[in-house]
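Single chain ahead, by itself, as structure tokens, in the form predicted on its own.
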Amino acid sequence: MEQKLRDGAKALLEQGKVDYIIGFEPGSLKFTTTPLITRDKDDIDRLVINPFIVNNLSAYLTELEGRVGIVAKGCDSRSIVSLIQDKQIAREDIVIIGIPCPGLIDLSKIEQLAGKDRDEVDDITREGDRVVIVVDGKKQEFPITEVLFDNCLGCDMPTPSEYDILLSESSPLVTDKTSSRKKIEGLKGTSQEERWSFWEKEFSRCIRCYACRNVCPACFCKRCFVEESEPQWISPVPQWQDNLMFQVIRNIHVAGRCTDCGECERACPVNIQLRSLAKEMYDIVDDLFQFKAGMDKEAAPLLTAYAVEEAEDFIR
């Protein structure tokens, strides 16, 4: 599949069908990749597909001019469709190279299972529904569901439905909806006071770096509300109440656009449990409006459409 990707991407550049290719290349650290944005066909041989292609590359589409070929996993393709719905990009300017995603490996889970820092791990390989971790020459084997990102375990669409080129027809993704929602259900099982205390502790660690906002494809405003001073919605000082308010407002802003790609939580440098907020909003939107982001590029964005038969309990 990796060679098919390189051949296809190179052909797109050589035939002048795209001006840029966005994909993944090996990162500078072990078991990582980094986004590759290039218009040079000689760079194409650096493209890779592996269990560590974590970035949602659709976030870069609003920054480039011209026709773009982009490597897209299932959740990435949904983000692309959402951007098309919001008229942030034009479908005719995008060539989507679809990857059936097998699920992405969360290195923090690997570290917990191996009892070692990722730099001390010799090798990580997937063998069907198992993952093999090698530390000091010794192999340890675990179910794949124990090392995938939580959002991967609950994925609704591992294989892109919107694409121009599909590198394979099916995905070997092993899902576990219960494990995917374990953190969320744990929170929902506590009292309101306990949840408030939990988020106070979480957001007291926030340094307001905005990595969660910057990595999110659904956060495409040219000027964010946190940068407004007339009126000033929240303090620029990273106090926990303002940090919580930022996340609550941000989640309302991306309601109906979030695809549960998990980028916000993955990018957080202090490991705040951001997906619990994002996924809960995702589920509320689905429950109230039977709407999941990025499923149909012809559908109107959630907050621009109204049906008479819609339930109105949420505004009473």
Second form
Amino acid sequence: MEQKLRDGAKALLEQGKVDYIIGFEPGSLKFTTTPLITRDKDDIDRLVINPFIVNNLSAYLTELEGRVGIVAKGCDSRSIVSLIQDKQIAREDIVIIGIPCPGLIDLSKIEQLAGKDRDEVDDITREGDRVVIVVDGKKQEFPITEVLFDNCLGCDMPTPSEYDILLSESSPLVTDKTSSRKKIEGLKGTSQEERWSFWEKEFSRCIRCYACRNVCPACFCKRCFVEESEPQWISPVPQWQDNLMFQVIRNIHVAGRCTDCGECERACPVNIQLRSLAKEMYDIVDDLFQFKAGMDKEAAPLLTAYAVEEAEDFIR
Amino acid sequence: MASSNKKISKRDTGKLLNEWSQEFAVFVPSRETGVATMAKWDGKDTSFLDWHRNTVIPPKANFLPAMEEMFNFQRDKEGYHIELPPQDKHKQLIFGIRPCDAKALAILDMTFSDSYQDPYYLSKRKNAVLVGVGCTKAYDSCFCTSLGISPAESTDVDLMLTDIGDEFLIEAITEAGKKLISRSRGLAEANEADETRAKASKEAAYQKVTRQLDTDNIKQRLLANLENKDYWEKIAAKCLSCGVCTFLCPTCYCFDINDELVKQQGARFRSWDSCAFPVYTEMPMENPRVEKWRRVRQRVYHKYEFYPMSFDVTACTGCGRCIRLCPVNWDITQALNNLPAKV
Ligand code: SF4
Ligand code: SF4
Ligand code: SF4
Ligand code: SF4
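Return the form predicted in complex with the partner chain of this protein as a structure block, the form predicted on its own having already been given.
What follows is the entire complex, opening with the chain shown before.
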């Protein structure tokens, strides 16, 4: 797949079909990749595909000018479609290089299993539906489902349906929807008071760095409500109640746009369980409106569409 | 031959901390809140004695917290009444601070006690005692040694501890450290064998730091690239303009000030701010760094060019947090190592 990707990307640049290529290159730390955004064909040989291509690169599309060739996993391709639905980007300006995604490896799960920080793990290799972890020279094997991200386990579309180039036929991903919702169900099994104190503890450590918002392709507002001072919707001081409100409002704003790519939770430097909010909203949207974000570029965006039979008594 | 240093077994370190708790508010590395930070010790847990590297939240947060009440106020017919928040009279003892983070506090001290003496920071900092513990296994993001900092030695702490197996060797660095040792019970005299073990342990720790920053002529190289827009634009492209690298940098100190007001009463807070944000300094005027590459450049230059101009010290300690915690792995060592030689 990597060679096909490099050949494809190089051709796009050489033929002047795109101004930029966005993909992944090896990161500077163990088991990481980092976004590569380039106009230079000499950079293209650095493009990689591996189980650590975590970023949702579509977050960059609204800031780049010109035509862009972008590497997209299933969830990323849905974010792209969602941006098209919201008229934030035009389909003809984007060349989608689709990766049928086998699921990504969650390094925090690896750390749990290995009992070590990620950089102390010698090696991680995926072998089909197993993963082999080497720690202090000792090999350990686990089912791949134990180390994939929760959102990958719940993936609704590992193979992009909207693409210009598809790097292979289809994804071998085996999902596990129950595990994917395990943390959420765990919370639902507790009392309201327990949940309240859980979220108090979570949001007490929020430092308001906005990484969750800035990695999120659905958060494309030029000016976010948190930065409005007249009126001031929430306080800029990171008190837990305001931190929680920030996230609650953010989740409402991205309802019907969030593709459950899991980036908010992964980016959060203080490990707040953000996906539990995002995924619950994702499922609520699906239950209530039979709507999944970014599935159909012709469909009207959820929050701007209206059907008469949806009328609630209070707005009659 | 006896050395002038002391030692304590790891098993007895809890007792020592308990003793210190009589006099100080003892803070230790902890994950109790859900993220690694320097938290108030619970008097029992000593699992942090096995930690071998720095915390996610830097110890600067103990002196410059993410948010802090500056004063509160009330308005009535006569006007405003201002009150300072109650002062925490406890002296902090920070146990387990790493050399990079201790150096960072020394760097912050320069800013907060320069032409303006910042009472909020200094009142906490003045009475604090720092007990350093050397790192035994650096992260792959650590590059302290490139900046002249050893992972196992420090002159910015009061006491410095070195892991020598089942025990810590204790060196008194400052007068305050010497006094603290002399009134602490349960410390044994270190002998020559302990010193030898400590030396080996320090050397091994040093070797574990593998990331390298090329600091040769760094100020000149930066100056030459100040207007190299192409370079900065290219490397800034993937930055998301979030607050992670600055908020969690142990030497970044920018803060914002906001009033919280409900009816006739409220409080003034200060909280961390970041030059990476597009809205930075928009309150008093405009952000002079509208384009992203200018903001990315600012962070690097502040640390490696401007701070050295003002205080003759680099405002980066190689703690590696900005590399490790950045959601896109933006790497300051790459940015500096790859500076074009000729522009
Ligand atoms: S990433 Fe985490 S700490 Fe940062 S603003 Fe979001 S929830 Fe808060
Ligand atoms: S360098 Fe990384 S951590 Fe810093 S602002 Fe950019 S994306 Fe955020
Ligand atoms: S710039 Fe990065 S490596 Fe340097 S002190 Fe700050 S967080 Fe640490
Ligand atoms: S930068 Fe050096 S002193 Fe700091 S945590 Fe890493 S190894 Fe330790």
